[in-house]
Amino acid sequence: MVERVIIDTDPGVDDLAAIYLAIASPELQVEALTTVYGNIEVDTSTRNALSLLELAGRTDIPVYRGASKPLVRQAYFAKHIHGNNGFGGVEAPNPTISEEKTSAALEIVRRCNETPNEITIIALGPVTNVALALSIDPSLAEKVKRIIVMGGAVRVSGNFSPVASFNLASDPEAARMMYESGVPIVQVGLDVCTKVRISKENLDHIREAGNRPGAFLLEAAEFRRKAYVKVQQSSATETGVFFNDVPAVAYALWPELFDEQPAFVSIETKGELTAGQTVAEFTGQWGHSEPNSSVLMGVDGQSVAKQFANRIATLEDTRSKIK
């Protein structure tokens, strides 16, 4: 059965990789991209969403602009990892398509109300759009099939702070609202993302396929690889790359490659040093009898990386369509 998805995104090199995986996978029907601040400003993330779709020949997928900042906090960006333009300084063609007029949160509400329990949201950036949609219509929690969220760090270090992941720490209040809403959540955090290395062999397979979307991804990925070396999340001799958003889409495709555990996850919002931390309770220590999340704790990283490369290699070559 084909799964209908809305991808909430802040492209972003790893978003680019994840969205191309989704587009290349017949198991998923990408109904829309909704954009948010995060890796870069929302203006840039919206332009990037339009550009990456055009490069892949998928201008049929609409793009809706979303939040430009967190609910109550200052916005932070990750340009040291993704470059000032989000694509590692690699220039994409100016998009000839335009964003839709409806805001992201309102469009999420509309689509999920029109087809209740049929749409999965894959959240690849800060979850501000999701929180706004839940604020507009609290009953949305019962109408979304599930939210697959790229974020969290349970038994590994964070990448925003020692205990928190970037996406959830960017807007802890939004994250807390989402986790407390009752919506079904799959947490795809750094516990698994740090175990999915796209190796040189995987990258070479994409390169040999010769399609334009894959070539663009490889160009942008080199900036990210070098950035990870600089922040000491990878070694100076590393020839592969980590696309943290890819496991979120991979889970929607191949859940059998992951180990998941039910847990009650709380989001820290008040800690001076710990805001955005995912506090996962697996044993009911605090009296929560029912889990609110399925937390991914293990992954067959090599299989995910191989499947990813195979799918990206199948993308259509759009060079003849680019002016």
Ligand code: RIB
Given for the second form:
Amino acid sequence: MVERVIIDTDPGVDDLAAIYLAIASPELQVEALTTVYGNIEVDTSTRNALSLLELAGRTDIPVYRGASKPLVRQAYFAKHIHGNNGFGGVEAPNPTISEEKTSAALEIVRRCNETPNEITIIALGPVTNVALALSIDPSLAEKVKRIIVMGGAVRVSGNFSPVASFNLASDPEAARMMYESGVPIVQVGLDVCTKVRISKENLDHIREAGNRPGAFLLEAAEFRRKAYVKVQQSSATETGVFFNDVPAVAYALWPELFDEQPAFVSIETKGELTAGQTVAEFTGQWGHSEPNSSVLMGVDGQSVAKQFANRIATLEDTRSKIK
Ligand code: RIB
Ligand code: CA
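Given the form predicted alone above, what does the protein look like in the form predicted in complex with the named molecule?
Full complex below, order starting with the chain above.
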């Protein structure tokens, strides 16, 4: 059965990769993109959402602009990883399509009320839009089929702080609202994202396919790859790249490639050094006998990377259509 999805996103090089995987996959019906600040300002993420759809020939997918800042904190951007324009400095064509007039949060509420329990939200940025939607309509928690969220770091280091991931630490109060709402959550955190390395062979496969959206992704990815080498001081990414948002979409497609464990996840909001941490109880011994999340803790990273490249290779070559 085809899964209906709204992708909440801050594109972002790895959002670009993840959205292209979704668009290339007949198992998913991408019904809307909702944008949020995160890697860059929401003005840029909204423009990028429109551009990436244009590049892929999917101007039929509507884009709704969302939050420009966290619920109570200052926004923190990740331009050192994604470039000032979010696409690693690579110029995207000017979009010929426009964003819709409704806000992201209102549109999430409207669509999920229209067809309860049918829409999955794949959240690839700070979860402010989700929290706003839940505060507009708390019954939304029973109307969303599930939220697959890229965020969290349980047994590995964070990428915002030693213990917290960028997306959840960007707006810990929003993340806490989401985890406490009762909505079914699949947490696709750094525990698995750091194990899905898109290798040189995978990238070459995309290059050989030669389609326009794939070529754009490869160009943008090069900035990210170099940025990772710099911040991690590691040779692990010298011939490959990590797209943290890809495993969230990959889970929707191939859950059998992941090891998932039920857990009760709480979000730290008070800690000076730990805000946004995902505190995961797997055993129930700390007072929570019922899980609120399914936490991904293992992955067949090579298979995900291979399937990802195979799918990107099938995207339409829109070269003749893009001005
Ligand atoms: O740099 C961290 C960010 O990159 C996160 O937003 C993640 O979703 C990816 O886009
Ligand atoms: Ca993202």
